[in-house]
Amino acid sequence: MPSLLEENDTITRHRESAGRCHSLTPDAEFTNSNRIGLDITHILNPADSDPFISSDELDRFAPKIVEQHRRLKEGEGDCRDGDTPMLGWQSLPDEITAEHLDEIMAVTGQLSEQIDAFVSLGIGGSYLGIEATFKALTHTYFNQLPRKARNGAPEVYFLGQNTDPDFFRDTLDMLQGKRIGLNVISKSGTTTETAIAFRVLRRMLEDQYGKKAPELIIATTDPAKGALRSLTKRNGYQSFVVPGNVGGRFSVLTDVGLVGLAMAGIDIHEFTAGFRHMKERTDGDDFWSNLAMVHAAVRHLAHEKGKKVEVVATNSSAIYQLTRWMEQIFPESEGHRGFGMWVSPSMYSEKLHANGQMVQDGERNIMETFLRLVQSDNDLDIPIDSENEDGLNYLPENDRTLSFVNQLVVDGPAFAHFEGGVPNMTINIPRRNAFNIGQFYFMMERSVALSGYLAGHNPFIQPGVEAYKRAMFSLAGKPGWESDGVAIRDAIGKMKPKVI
């Protein structure tokens, strides 16, 4: 067991990720070693009498997904937003170089020389997807190492995700003092929380450095038109795209993603290798051979079993970012005319002593699924303890460690669930690396395609977010919303106000 005094080996992978030859097409026992796996024993097997989900069912459902596949991967079915079809996350693993993924490097690697700090600027898919990543492959306190400790990278920040004056100001306060690069990503450069961070960020530049501030400012925008883009043939900003058949929640692989990660020093090679193992993987039509087919299944007949509740768990507080990045992909695209399950983040064991007592006893709409981080980076031995006041040593003389006791916060829950009438699946993620993220990226991005098809609706637009965005232009006097705020200001004041 290594000393607390060596290196963290959750450094050692970075620095080593970072020295590794990048390559698109990892050896056969790489990929044999990083296999993703799902688990539906908990679905499959009866609690008390008859199984949640039996295979005879599946058997049954299984033609009509495997059609519902056919047309999502020739382009057929409800998919445009407007005139585009929104599938080019399907072709990108493909299409995407490796000399395009090395002049994201040269320009990341150019920018990092000149600059303390990267703020990532974007909201939504702009965002959750480049965090999510950033999280599940750095140190927990990655800028609070020292810069060779980071494998030479630069502190990474987000901004633009949110409102919220004091969160903006303290992350203000631990950018006080640096150089300070940005990558502002928006498709219009008009989305009102990024916008906003984006002229805060950008008049700190400006009055630190004058006429260099462009030269520390990328822009991620439409190849064409927008605010953004048009700012961005003014100012000079290095810029990379949007695509414009790629959907925000769907956009990690695209420049929108890889720019922040390569920043980061994430092995977007690795990254991009995951996401074409993956499709491999789930293109074929055999059923139960495809961990996308058999996952939108899953949740499918779960849904039409009464399950409204998707607990979204695991062992991992790396791997907990990538739920979060499940709690927009999964409502966003599912949640139309009533349909679709809310998924609900939980960090076990912690969640275990919040509202575990509500997964086991409470009202039976819920579903769970777990993601095991099957291997974490490092492992500690726990110490035997002479007077043993606390009952532990048990398992010391027994030779389990912490990774021991952190596979059985999943095993536990999952068979007591599974009792208590919680069906559930397990994700198995082998370990933490570029690889293993992006196809779990590809399988759900798959899965969540089609169980809209499969709901009747199409799962690359949200129309149900273009209404918070139409009353807060209008209650904000924005320009050619007036008569919509007074229509709003109107209705609010027919109410009968209650405050209490």
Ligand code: PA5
Given for the second form:
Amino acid sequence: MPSLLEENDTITRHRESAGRCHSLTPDAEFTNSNRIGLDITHILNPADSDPFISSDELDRFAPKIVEQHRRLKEGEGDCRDGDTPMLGWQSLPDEITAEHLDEIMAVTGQLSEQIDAFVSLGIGGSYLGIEATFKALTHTYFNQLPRKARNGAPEVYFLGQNTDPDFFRDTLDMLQGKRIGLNVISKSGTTTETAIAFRVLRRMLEDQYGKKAPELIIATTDPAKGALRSLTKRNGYQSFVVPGNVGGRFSVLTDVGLVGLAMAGIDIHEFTAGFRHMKERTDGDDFWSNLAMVHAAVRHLAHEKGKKVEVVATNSSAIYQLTRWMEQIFPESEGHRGFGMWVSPSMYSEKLHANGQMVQDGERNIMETFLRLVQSDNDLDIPIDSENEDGLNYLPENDRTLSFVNQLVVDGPAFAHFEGGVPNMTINIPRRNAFNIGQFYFMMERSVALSGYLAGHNPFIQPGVEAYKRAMFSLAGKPGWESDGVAIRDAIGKMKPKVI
Ligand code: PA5
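Moving on from the form predicted alone, kindly provide the form predicted together with ligand PA5 as a structure.
Every chain and every other molecule in the complex is listed next, the one we just looked at coming first.
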């Protein structure tokens, strides 16, 4: 039984990883022991009767997806936002240079020395990937650890992802009396939630540091246009760029994600190497060796066969954050023109004791994807108890630790749900490191892009999100939007109110 005073392996890993890889091409041993795998056993079975999807069906479908893959790689198809083809994410892993990553680390290293707490401001694609990666790779109670155990990183907070005044206020309480640094991230530079958060935090910094405040602010935005770019120029903030040809939800490998991750002491070289590795693995046109194509094909055929909800479940609370990232990139890219699968993030066992009943036995419109963390950072022995009233001694007596039980949290439901009519696949993530998280992101980016192409719509725009942003501007009375505001209020005024 490890003493509670022994160092947590998440802390050790964080310390050892920062500064360890620093190579965009890790050696073969590292790469081979960190290969993400896709298990579709519970899709292709049962072998002796009709499987949910057969290998033959996938073989027949393969040419269609190979063709969409070719079109994506060659920049064909419905991929533009305005005039810009939004395919920059495809070549990013190869384009990012070690020098650029070093430059980010130099800036964040310098800022880190001057602050106690770092606040990342942003929403949607300007937030989710950063928080997901941060939580996937660091200690659950990161901010409560002594700075040394955080590998020297400042505390890390996120704001601008909602407008809840209580959440906002509670976060400000945590920042009281601390030296703060900011990264405000908005590609458009006009998103209301981020802009409000920035205004509040900027004022705090100005009150604290006066003319020195701009030195503690980083802005990450469009290279040329938008309100945030103008503010940056005027105030001389240190600035980074969201490339014009990369959409928010595909931007975690741009400066949008990299700056915050470097600030938290995460190895951004290794992270990039993970993207590169998965790009290489999924660039080819052989269907069965391309896990992004197989993943996309299974989801597409499942949707055609009536599966409208995808429960994305995991056995790791760190990896759970990746399911939240999936909850954005899939619905925002797939949910167009009446099409799409609802993504429902789930942490198991917790949810097995909640909506697990529905998954097992409710309407059969559900498929399931497990993100299995194969090896946790830590393990715990289960003590032998001389009374054994709970009957658990069989576990420690057979050398079964908590990690063993935590794998069953995938194996058990995968089998039971499959038997109950929920076909499922499992993405095996070997362990928590930046390389694996990078691989995972690129696989999903490619899969969702293929999904949009297969469905026949542009997966790189989000007119639905823009619609709510416009309605918010109008209802708030933003100058230039007043007449739309009047129209919306009129429409609301014509509705028959009913409040019970
Ligand atoms: O994926 C997207 O494009 C969106 O989720 C955006 O990232 C989100 O709306 C934030 O936009 P912006 O960075 O312009 O503030």
